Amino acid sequence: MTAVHTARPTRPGWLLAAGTVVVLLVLEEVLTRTGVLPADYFPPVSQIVAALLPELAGAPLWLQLGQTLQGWFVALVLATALAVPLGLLLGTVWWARALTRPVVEFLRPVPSVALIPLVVLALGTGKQSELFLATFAAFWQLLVATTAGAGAVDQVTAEAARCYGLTRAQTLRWVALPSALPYLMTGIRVASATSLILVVTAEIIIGVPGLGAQISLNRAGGSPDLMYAYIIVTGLLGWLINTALAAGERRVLHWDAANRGPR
């Protein structure tokens, strides 16, 4: 496994894809107003940023994001705790390594999502359930990054560290970690999407309080402008914490040249 760096857009890029997701909404707007799309599925854009602009100015939908964020947040927290120094661990200890790869292949390829049954019947149906979920979903992904990167020490690097007659801990903190810190930099954003999801998911199917949870409502309560309109909150959070990490990976790897991209 390999860490993938992304280059930073350019403008122009930026340019080019916030024109096209006009253009997009344009055209659902005129499809929908000539009748192509129903619009009892596909409400017009403006009649959902006209349902929108309330809920902005209320305290339900702040309170309602408040949720999501939460439990992303502590997922993400819990997740890099328990897979980061598994990881490290794993990736620097061949015969743990070889021990646990069994279990490693079986658990992570299973999709949280078919866990939800059982998760509300050990769980039940609150905010533990949801977190649950996430961390399990994040874990895998961070663990596998974390696995790799640690695993992919110069050799020269790890015969100079026990030359110099560094301990365990001192070659997994010197060492390891900063080998597996690009790795481990691109699993946390893509854990982070995924905790995103099965936040929102748990919301959505469980009920438990946020975003999905009132996506799921208005849906029901036969109110699909407001569902669209947490549908693109929803749609918002995701691109503004991927952003948000994306800058702060930059920063953190400001010395790994195939990290930086154009300025």
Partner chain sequence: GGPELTKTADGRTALRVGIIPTIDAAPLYLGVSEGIFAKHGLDVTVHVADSGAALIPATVKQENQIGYANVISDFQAAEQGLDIKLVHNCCGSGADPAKDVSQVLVKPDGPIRTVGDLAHANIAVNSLHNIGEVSIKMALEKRGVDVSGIRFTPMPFSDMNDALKRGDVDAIWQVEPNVQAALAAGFTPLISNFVEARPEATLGYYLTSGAFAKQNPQVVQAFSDAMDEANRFATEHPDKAREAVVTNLRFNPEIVSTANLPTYPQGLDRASAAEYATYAVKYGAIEKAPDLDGLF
Contents of the next structure:
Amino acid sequence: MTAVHTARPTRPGWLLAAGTVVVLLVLEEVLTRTGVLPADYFPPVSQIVAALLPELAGAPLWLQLGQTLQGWFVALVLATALAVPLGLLLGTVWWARALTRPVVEFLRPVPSVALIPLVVLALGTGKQSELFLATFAAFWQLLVATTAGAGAVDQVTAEAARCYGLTRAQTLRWVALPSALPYLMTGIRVASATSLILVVTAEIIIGVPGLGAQISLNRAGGSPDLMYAYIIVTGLLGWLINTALAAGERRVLHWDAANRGPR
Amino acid sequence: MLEVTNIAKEFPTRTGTTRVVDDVTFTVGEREFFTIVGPSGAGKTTVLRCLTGLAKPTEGTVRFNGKKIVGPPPEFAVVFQDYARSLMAWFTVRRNVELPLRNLGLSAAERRERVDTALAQVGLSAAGSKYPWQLSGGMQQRVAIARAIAYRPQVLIMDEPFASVDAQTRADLEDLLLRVRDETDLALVFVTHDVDEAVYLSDRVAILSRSPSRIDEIVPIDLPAQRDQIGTKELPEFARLRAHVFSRIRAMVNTEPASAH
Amino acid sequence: MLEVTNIAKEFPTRTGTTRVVDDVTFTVGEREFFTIVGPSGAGKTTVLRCLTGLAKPTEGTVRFNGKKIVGPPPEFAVVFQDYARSLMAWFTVRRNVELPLRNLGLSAAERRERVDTALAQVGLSAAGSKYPWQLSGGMQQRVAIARAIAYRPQVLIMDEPFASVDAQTRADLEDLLLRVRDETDLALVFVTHDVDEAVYLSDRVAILSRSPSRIDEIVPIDLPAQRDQIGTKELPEFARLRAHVFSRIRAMVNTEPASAH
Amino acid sequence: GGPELTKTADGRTALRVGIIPTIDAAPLYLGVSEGIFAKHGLDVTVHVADSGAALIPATVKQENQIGYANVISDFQAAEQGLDIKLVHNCCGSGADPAKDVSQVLVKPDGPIRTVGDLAHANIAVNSLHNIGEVSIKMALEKRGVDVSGIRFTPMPFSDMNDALKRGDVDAIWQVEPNVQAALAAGFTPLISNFVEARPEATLGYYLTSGAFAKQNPQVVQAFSDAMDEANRFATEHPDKAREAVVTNLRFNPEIVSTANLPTYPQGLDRASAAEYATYAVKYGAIEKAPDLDGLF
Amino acid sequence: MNRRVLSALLGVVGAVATVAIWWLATENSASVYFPPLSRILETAQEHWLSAEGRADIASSIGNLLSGLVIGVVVGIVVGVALGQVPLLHRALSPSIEFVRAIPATALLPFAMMLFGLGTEMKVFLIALGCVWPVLLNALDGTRSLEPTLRDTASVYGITGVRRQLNVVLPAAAPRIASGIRVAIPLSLILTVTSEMVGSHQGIGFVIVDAQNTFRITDMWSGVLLLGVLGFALTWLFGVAEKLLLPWEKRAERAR
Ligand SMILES: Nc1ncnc2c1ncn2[C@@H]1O[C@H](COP(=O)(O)OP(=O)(O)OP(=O)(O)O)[C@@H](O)[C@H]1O
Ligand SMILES: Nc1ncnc2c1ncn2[C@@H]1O[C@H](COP(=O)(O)OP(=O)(O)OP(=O)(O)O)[C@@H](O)[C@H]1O
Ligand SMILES: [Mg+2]
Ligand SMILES: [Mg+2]
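After the form predicted on its own, can we look at the form predicted together with the partner chain?
Starting with the chain above, the whole complex follows.
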């Protein structure tokens, strides 16, 4: 499926986005400089940037960034690979949904933070623990999105599939999955942030190498500038990831009413 | 071949159930072109849904070759009244037509050939790589027809399949159906609002009464087997049948309690 | 009143743009019943969308009472070809018909009265408290018509509004339209595939060529202003006009490169 | 059971030691950089985690053969049936209140001005029912203050200064290097709670799992011997200790340069543990006195 | 048998089976970290049914509901607005994505600075976390509004608040509902996070305190309670959804 025409952000769109960011940054700088925001808590942007610049030049930051990025990616892919088939199944087979609903609803609110000691005991302090925690959290969000999406198949479309003797697997793949895609893509963007957040949290608490470990170290070491610098790198990473996901989404969902372009 | 025996259909309502179809019985033979007509809201679509196994009749049974129908049999193809929603927005026209062929054990080349033929038959050769939402209403409807024809079913069920196409295309598609029937020994169950069309195409026309519906009358169409848009429609018998069917429908619409007048 | 001047419409495609409407010009006068006919996929719906301001023509302008149309003017009402999707599944039939009236500053009683009248006019008095998805296709289409009529627009734009109703109801609705036009000084822009209907209803019939479309011909219908389903259709002039329009459309369909034959 | 120990090419035993990012970790890093562990046949890698919540299970699982926890956490873990064994003193307090790594500070113009005022204060600590709470109460009781009315509020050390500034809490308990930042913010220190609670006490221990200690007594002994040396080296070279946390933990050098260092005592101090145990029971951090024989 | 009754029965079967497996798997467990389910249940009963435990639950639920409601309302309003004003969407989306990627724990200082240590801070954190799934779903749901419906609203002059309430919101409702389903457990998780700092009460406080003092059975009992609450809240939401969006389920033609 290739995109016929996609509502790609236009040049003024980019300028607008960048402009807003600049305005917000300048606002922060002014607010901290004038003392409206406490400066030792919220170092002015310029100060954070000053702390960040030397880091940007060194390899460690990029290494940590790579570690975090890798954790995020693997967790998101794992969660998707597990949640999508299961979600399609639960969305289309009512008795499977009925059977698992209480258990799913019970497990979803289990906070990953509470699981950390158990996960460390079972999986250790390495990447596996980070991956487990992030996958666990992202999985449920994707499962809900896919289940809801697969349940939202247009009834006439579903009946057409039935009439033309599509097998269950074919219906899942060619009818339920595309119908669920708009939900799923939103779910992926929600889960992507969740995955990133948990990877970073695991790095902070368990000490898995990555941006989170740096946030933790700089907080303990009395360098708030650097701590904020790493938090900002995390935020930027989130933004970048989302931009990439949104671009991918426009390709995958080019047929969705949201992306059909002007009529 | 297809036996509908005393089916009734009720829908749940806030206060109980409404009986939409009361008692409908008919059979469709091999190669027969069987048309159902009746006022809007009579229950034609509901009967078709029971026939295909998409809906379960509250009473009565539907049998295909002696076997009770519980879900859509693989030998059936359906063109839905709500054709636009029956197409998959995420597939091109070609993929939409090709999708049902995947289970038939055809080679890719055979599938391609069938899709090409069907699209050409409905006049959409040029639109194969478009998406359904890029097509006009009538073109979408023709995609749905192409999908059904390419599938080469034993029974083709069509719910007002020509409602959105122009008169000339409609005539062409009518003749296409007759030709396909002759070539592939198809049976057709057809719903239309166009009385001329019903008489022109059919071997028998069933007239459905207002809901809760029963069969008001089944009219055998004793016109020569070989139909022809001009010749057939000029026959006095055609005019007589047409007038008869039309007057039955008119009678039912005009006795409707909440009528337009 | 409504002036369409040299409009063209292009859609973006992978490789550039397709020109769907090439050059269309016409005007619709006060109280005029103006019908557009043309082969399936000709661009009728596209022209209507430009006319209402829902789509922006690539070239040309549309003016209403001298003012350029950029968005749908409040004086317009539209019945969409895709009527099923134009109804709100979350509202009952009554609420669907009533919703547009909320902006008109009517009292609740007036709104109720208008809804009741419109539903009665389309023969759906009994269906007011149902949801659209509990109705048959033809009934849904009539809900869309009732909504447009209850709104009492100055210009009523209808895209194949009777495609899904039976012949008798169709005739009733046709006469309803004519009556409403006479009572409320309405102008109508109408799209239909039924040539009889086009000639019977209209003051003028515009024939659109195949896409990229131009106006092939605008046929003035010189039939007596007072139309009548039986009398009018028996006039020799009716037969002549009907045959003329039909032959124009047939000519266009049959020269279509990707035709059915 | 437990995973097999691996050896390096030159026959040293690989050991992973878990630690939290504080100045207490200095000797450990020095032990590595000065070759002390190598001399004792050990190849130590340091693993930093933010909290004991991850360190203790990692040690029980023997993923980190050695871990770190403060004395109260050790008691709590043991009380809940975790199989741990203390190996060596990590760090402690000296006898000079002015050199304490830990202070309770207040706002100069706040509601709490004197040590006596603390009796009804709301004090920020990093974690409830833990060493801050116990040592503050011990110190205050020794000064004759009634501790029954004190409230403690948990929050990360790094958030405490602002919480005090805003008045969310009346007093904060800070440990180095944050004490320096608090002093720089103009807060007044009231008590040096570690030194005042018990001078010359050990406050944190290196620990291992009981199973590991039983299986690898020589390794444990070697680590203990090496730590004796490392702790001595750190005590003798405070500048190198400061440098170690700056390079390894990226601590802010300015703040570290003025910070007080903890003591790095030799061996395994059981006496101070016994005293802390008594008070931990008294203040409800644990329910009953720990079995020190099992722990040591 | 009625589909709904059967559904409920199946749910019970699933739940009972899970509990049985958990029970059997841990009954003889000697691990401190994986205590027997029977012990967890005992502890749960002891603590959560006591006056102190009930106060913990009440305090957490209060914060949770306030945060969740604020998050959902803000998410819907902002999402629906951004979905219809592409310019606004483009201008704000980088900033939104930036904030979204920052862990709640890293935002704690910010929340503390704004609101101090009280209830407001917790509610803020919970709301801030819950807002995203709702916002994104409302945004995307609004963007993919059925074009014919959008046209219908324009043609009949259905604009402003009336358009939002009668057309946009109902059309986006299924997507929004799916976002709320994600937000509900998130609100529980964030309640725990928000109670890690500066609090003396609440389910999260109990869990974190138990974790810090290695009372793992107590921690499990807290996790168990969270699960029960999550189930209850989602179930309640399901009931509300059926009342608020009746057309959605019934639109499936009865067979
Ligand atoms: N899900 C439903 N719940 C309640 N009533 C329904 C439902 N589906 C259909 N009906 C009712 O059943 C009757 C028959 O509907 P059906 O769609 O079969 O009519 P039809 O003959 O196909 O009409 P048309 O020619 O207008 O398509 C209608 O009165 C309709 O209101
Ligand atoms: N969004 C779109 N993108 C690309 N092409 C489009 C789009 N919408 C319509 N078209 C093309 O424009 C042409 C005219 O479409 P339109 O819907 O106006 O036809 P129509 O005259 O209303 O036909 P019908 O009688 O079948 O409804 C068709 O060939 C269609 O494929
Ligand atoms: Mg029908
Ligand atoms: Mg059209």
